[in-house]
Every structure is written in structure tokens, then in C-alpha cells.
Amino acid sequence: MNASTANRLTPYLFLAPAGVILLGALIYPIGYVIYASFLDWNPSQRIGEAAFVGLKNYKKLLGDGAFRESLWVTLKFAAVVVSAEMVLGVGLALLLDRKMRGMSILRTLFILPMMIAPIVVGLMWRYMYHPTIGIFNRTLVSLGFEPVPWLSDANWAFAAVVIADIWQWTPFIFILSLAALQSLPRSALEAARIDGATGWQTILYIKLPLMLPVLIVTMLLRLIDAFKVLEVILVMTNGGPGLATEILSLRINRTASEFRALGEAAAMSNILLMVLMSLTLAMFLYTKAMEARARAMRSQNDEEA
């Protein structure tokens, strides 16, 4: 081998562990659970004594009424608390993006709700929501009003998981935010500054635009961690009342665990894998296009000048 070829092989030979790391914790374990929802398999046997089904599992699904209202309710609830949690968010590292006096203190108070377990999360806000002990429907009562009945009622109960969400994850919004605010240029903030641009049009015209790309990979991800919520879903209502907050990975959670059926919960884990791959390769094209389109406007105004 010649020093040529020991050079261009060099970088391959220190990737190639990597790679089998790879290739070993997650092309394996994927390629397993595509395999197992072809399968007639439950726990009591081993992968390779279930019968092969083929689509048997997906068309099961698709004709299975839980499974479509766990889906939409999965979709639903993903799209309520991101969006919630993207407007607080940004809302509040906008507004604490200033020099203040006990400034670094406030923002620690902000973060402190995603350092808490799930679970612990989970069982906090279910004695809140209690009927009679709760803090919530005791307060509304002494207030004159009648107690709500958060965690019983098919729409209370969605609403009620959905603050506790809220509550737990604006903070990863509010943090990458901020960080996305303080790397700003401040050349672009004091020339918009100069040329008399409000803070509102400073926020619309300059800030905003400018934090998009990290607005964008932050709504990604938590949209990915929304739908594999389960832990504090679990706690607070174990997806009732009815089917009301039984979201997918709840519902994968109860088939293999409960009905015993690892083939028809190996199916639905592909299915929401499929989604959030869907949404990735979505916010991954309109990356790229944005990026294509500020790199025809720097060309434009380069040809201009």
C-alpha cells in the first residue's frame, strides 16, 4: 500500500468503530422491530418461533378504531403544546434577552421545571388536579365557583395534560432561544437601531428572521419528544377517561404489555417512526430551502453592489 492510499483509507479506519457502534445500537434494533411486526408473536415465545404474517399487524390497524383515535389524539395533542410551547418560549427569551438586576437568577427559575422526573411530574400535577384536595378545584371553590372535574372529563383531562406539558418543556423553547437571541449580530440590532425600527419591527424584521434556523430545529425536536410522551400521560390519567389522552406510545405501550400482542405493538412503533420521519424530511426540505433562498438574496445584493 502505498502512502497515497494510506492516506485517503486513514479517515475511514478512524470512522469505522463509530460505524459499528452504529450500526450495532441503531440500525440493529430497528431493522429487529420492522422484522417483529411482520410476526403473529407474543412474549411467551421467542422472535424466532413466531409464525410470519406478513401485513397481517398493519391491516389489522389500519381497520382498528382505538388505534386511529389513539393516532389522532397523539396528532392533536403534538400540535397543541408544541405550539403553545414555541409561542411562551420565544415570548419569554424576548423578553428576558435584557441586562436586569437578578436577571441570571429568573432565567434558573425558568429551567428549573424540565430538571424534574416525569414521573414525579406526573404524580405532582395529578394530586393538583384531585377533585376535592387538589389546589385547583379547591381554590375555584373557595372563589365561588363549581370544582372542575380535570381528570374525569374526556376534554378536561386532554387540557389538563396538556398544561402539565406546557409547563414542563416552554423551558427547552425559552433556553435554546435565548441562546439563539444572544448569538445574534449585534451589527444587524444597532443598524435597525439607527434607522429608527421599533422594537416590535426589530423583533418581526430582524429577530425573529434571524433565530428562524434555530426555531426550526428547536420545533423539530420537541415535536419528536411529543409524540414519545408517555410517562406523565401515564401517571395523571393512564389515557383515560375512555381513550381521551391514550396517545400512541401509550397505546404500543398497553398492546405489548397488557393484550401481549408484540407483533401488533412492533407495527404501530414502525408507524409512528414513519411519521416522525415524515416530519423530519419536512423540516429538513424547508431547512434547505430557506437556505437556498437567502443564498439567491446574498447573490442578488452582491451583484446589486
Contents of the next structure:
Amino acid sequence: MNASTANRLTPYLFLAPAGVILLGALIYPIGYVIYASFLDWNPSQRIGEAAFVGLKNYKKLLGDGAFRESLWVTLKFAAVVVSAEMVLGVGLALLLDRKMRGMSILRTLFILPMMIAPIVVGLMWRYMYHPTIGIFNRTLVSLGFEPVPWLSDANWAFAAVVIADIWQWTPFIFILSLAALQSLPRSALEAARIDGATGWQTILYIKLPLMLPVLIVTMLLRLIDAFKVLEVILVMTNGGPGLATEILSLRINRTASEFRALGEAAAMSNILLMVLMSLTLAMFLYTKAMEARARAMRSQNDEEA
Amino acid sequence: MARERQNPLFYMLLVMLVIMAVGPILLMLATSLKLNVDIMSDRSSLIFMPTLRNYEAALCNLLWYEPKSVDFCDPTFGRALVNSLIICLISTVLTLVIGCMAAYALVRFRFMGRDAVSLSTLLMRMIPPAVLLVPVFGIWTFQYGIAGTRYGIILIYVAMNLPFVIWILQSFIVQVPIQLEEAARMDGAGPFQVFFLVVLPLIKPGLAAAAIFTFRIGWNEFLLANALSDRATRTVPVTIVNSLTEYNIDWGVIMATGMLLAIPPILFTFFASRQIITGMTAGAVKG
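The block above covers the form predicted on its own; next, return the form predicted in complex with the partner chain.
Now the complete complex, all chains and molecules, led by this one.
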């Protein structure tokens, strides 16, 4: 083999391992899950032995009250969690966007909740919500209040799960919006100050609009992740009490491992995937549109100059 | 640089935020150092004699001495810790090597535009592990025959992390000046030498960020490890969840195991918070 063929082959050699793994362990399984959703399949069967049942799994799901409940819980969870975190995270970023010592330490401490295992986060919160030895009920009781049935009452359990998620993920929004804030053009802020804008006016009319592109992307990223939450809730409530906190990921896991209905679990996975796919595409198109607009504006400026 | 004088309220807010962020973690640490008597007692939870007994109970089969406090040694957690370490280290190294090569090829030989890679990274990021559960279980069990082994878990972790690693390394490789590589080639280096001796050393920060992300995802992952492991290959998150379903929860020991699981990510955070934040913000701010 001479040098030039070696050079021509190099890119393929470099790409081959990644290509093989992605094809065999990622793209193939995703194709497989689409096919499996049309089968009546249980875990002891090879996929070839499973009977093809067409759209039966999907029909069954749409008529299934428990599935609809779970879909509703998932949407409610994602909506509540993301809006609360956006408000808190952006608010904190606006408050803490100052020059001060120790900011990097603060940021380090804030990302800790995101870095440790969701299983451990669930564990900590389950302990804190414990009816008798948990810190919340202990404090309530010592102050003379009634203990709260954190994880055993449907409404409280949902709130408990939401609070844990807010604790874990608000820092994500905070750090991204802080980064956005600090990269805002100084000139615009200075101009606002010279024109005599108050703090609130600067925030409302200058900072927030300029941050908007980043905020939207952040929100979509967080929204996608909110649909993937599983371990924290699994450890805290395991979907209970009843179906109060059973989000779709948990239901997929239960359908596959407890009810042993792999076809149905696959159909559920596809529905979840479609929801997420539309979110992701929306996000991608949005970033592309923003880039195109920025480019157009830049070329216009160049022409004028 | 003149610092503005801050309002005392501002500092109070800061202190509260720090307490809220770190409090639950400290509470877990404190509980893991308590005897069950202290955990259950009605007394104030701040005053207690710290003890390492819970850690001894969790790690009893890995210790070089026989802890006196442990009557019966349950090796489940120790075994899981070893499994977790092996699986995460191997999958991180594999992901980095393979991802780095692919990222280099994508940048230097202009195969696919960056758009295609960012789109596939984004699509990958969107896929919940729960969606992979059914197909991966089926394929690994019946077609590849690697369910229940460490290889099976390693394979899915490598596959899951590759898109992100390729994407983040790409952004570092783009910044390596091509003149450097050309100079090396002039001096007679082959493509592999250029890659390993010139490019790799220059993108170390990117490699560190990618390594942390990959390691952490495998280390923290539960769902797929649960489906793909058997008794002997369980990872730490799986054993923690298993011990939770038992009727009587031993909070002291379980908090010690949780703490042990949390320590590596906490260490990463303290040593490499800048890289982590870069990795996190790159996704949203640069698109």
C-alpha cells in the first residue's frame, strides 16, 4: 500500500470504530424499538417468535386510563418544573450578576446537585421527606405543626417530587443565564445607563430581550431533560401513591419489567420519543433561524459600513 | 477594579442559597456518620458521635482489616463498587479514543458538516434511557448474547456517550492550527503520528471535559445497568435501589453507600468546575 492510498483510507479508518458502534448499539436499537411496538412480545421470547399485531399496542394505550394518566402526569411535571426553574434560575442570575469575590466557588457549589447521581438525589430527598425522622416533619413537629404526609398523599407527593427536581436543576438554568448575562454587549447596557434607565427598566427592556435566544434554548434543553427524569422519582415514590407521580419513563420501565409486555412498552417509548423529537426539532430550527437572522443582520451592517 | 458595596440582605440571600444547595448533601454525610440509634432518636440531629461503622459495613469485603463492628459481611456493595469502577473506566477510555478519532476525521477531512453532527448530538441527547430499555434488553440478550456481562453495559455506555464526545471534541480540534499538522507532516509524520503526537496533546482540556461527562453518566446510570446486569455484574446505583425495596431500610448504611457513590462526581466538580461549566454552556450558548 503506497502513501497516497494510505492517506485516502485514513479518514475511514478514523471513523470506522465510531460508525460501527453507533450503528450497532444505537441506531439499530432505535429501529428495533419501532418494529417491536407492533409486536405482542414478552421477555422470554426471541423477537422472531413474537406475533405481529399491527397497531394493537397503540390502540390499547390510547384506551388505557393508566397510560393517559401517566402521560398527563409527565406533561404536568415537565411544565411545572420548567416554568418554576426558569423563573427562579433567571431571577437568581439577574440578582447575582455582579462583580464579587467567590463567584466561582458559588458556581461550583451550585452545580453539585446536578453532578451527583439522580439515585442519590432521590435517596436524600426520600430521607428528608421521611414521615417521622425526616428533617421537614421534625422541624414542623418541633414548631408545633402537624406533620405533612409528604410521600404518601397524592398531591403532596407530586409537590415533593417537583421540589426535589427544582433543587436539582435550577442551577442549570442559573448558570446558563448567568453566562448569557455576562456576554451581553457592554455598550447596550452603558447606553441604557446613560439614558437614565432604572434597574428594572434595564432588565425588562435590555437584558431580557437580549438574553432571549439563549433563554429559549435553555428552556428547551431543560424541557427535554424533564421528560427523561426517572431515577429521582423511582427512589422517592416509585410512581406512587397510586399513579400520582408515575411519569412515562417509569411506566415504560414497569410495563417492561413487571407486566412483561415489551411490545406495549416499545409503543409507549415511541410515543415519548415523538414528543421529544418534535421538541428537539423545534429547538434545532430555532437556533438555525436565529443564526440565519444574525448573519443577515451582520451582512446588512457590513453593506452599510 | 472598584467593587460596589453590597447590601447585607444580598449576603443573607447568598448564604441561604448556599445552604439550600449544599444542605441536603451535608445532611446525607451527617446521617452516614451516625448510628441508627442517633438517626431514630428525637434529639437534635446536630450533636452526635461520628462513626465510620456504616462505611465499614458497606465496604466490609474490600477493607484490609476485619471491622469489629460488622458481624455479618454483606459483599454486595463492595462487589458493585468494583463493577462500577471497571465499567466506567473502560467505557470512558474507549469513548474518548473512538470519539477523538472520529471527531478528528470529521474536522480535518470534512466529511459531514458540523450541522449534521450537532443535529445528531441533539437527537441523541433527547433519547431517554427508558426508550432504549426494551430494544437494548432484547438485542443484548438474544442477538449479541452479552446481557448480564460487563461488556454489555460498557457497549451501551460507549454508544450513548459517543455523539456528545464527538461533538465537544470537534469544537476543540477545530481550534488546532492546521499549520502545526502540516509542519509535522513535512517532517515525515504519518497521519496516525500527527494525530497522536500533535493533535492529542493540544486538546487535553477538551479531553478532560469529555472524560468527566462520560464517566459521570456511566457512574450515575441506573435503568440500563439494571436491565443488563446480573447478580455478579450489578453496579452501585442498581444495588442501592435494590436495597431500598426491602421492608426495613437501614438509613445509616444506605446513606454511606449514597455518599460513596456521590464522592467521585463531587471531586470532579471541585477540581474541574470550569470545564464542566464550559461543557454545559457550550450546548446552549453556541448551539
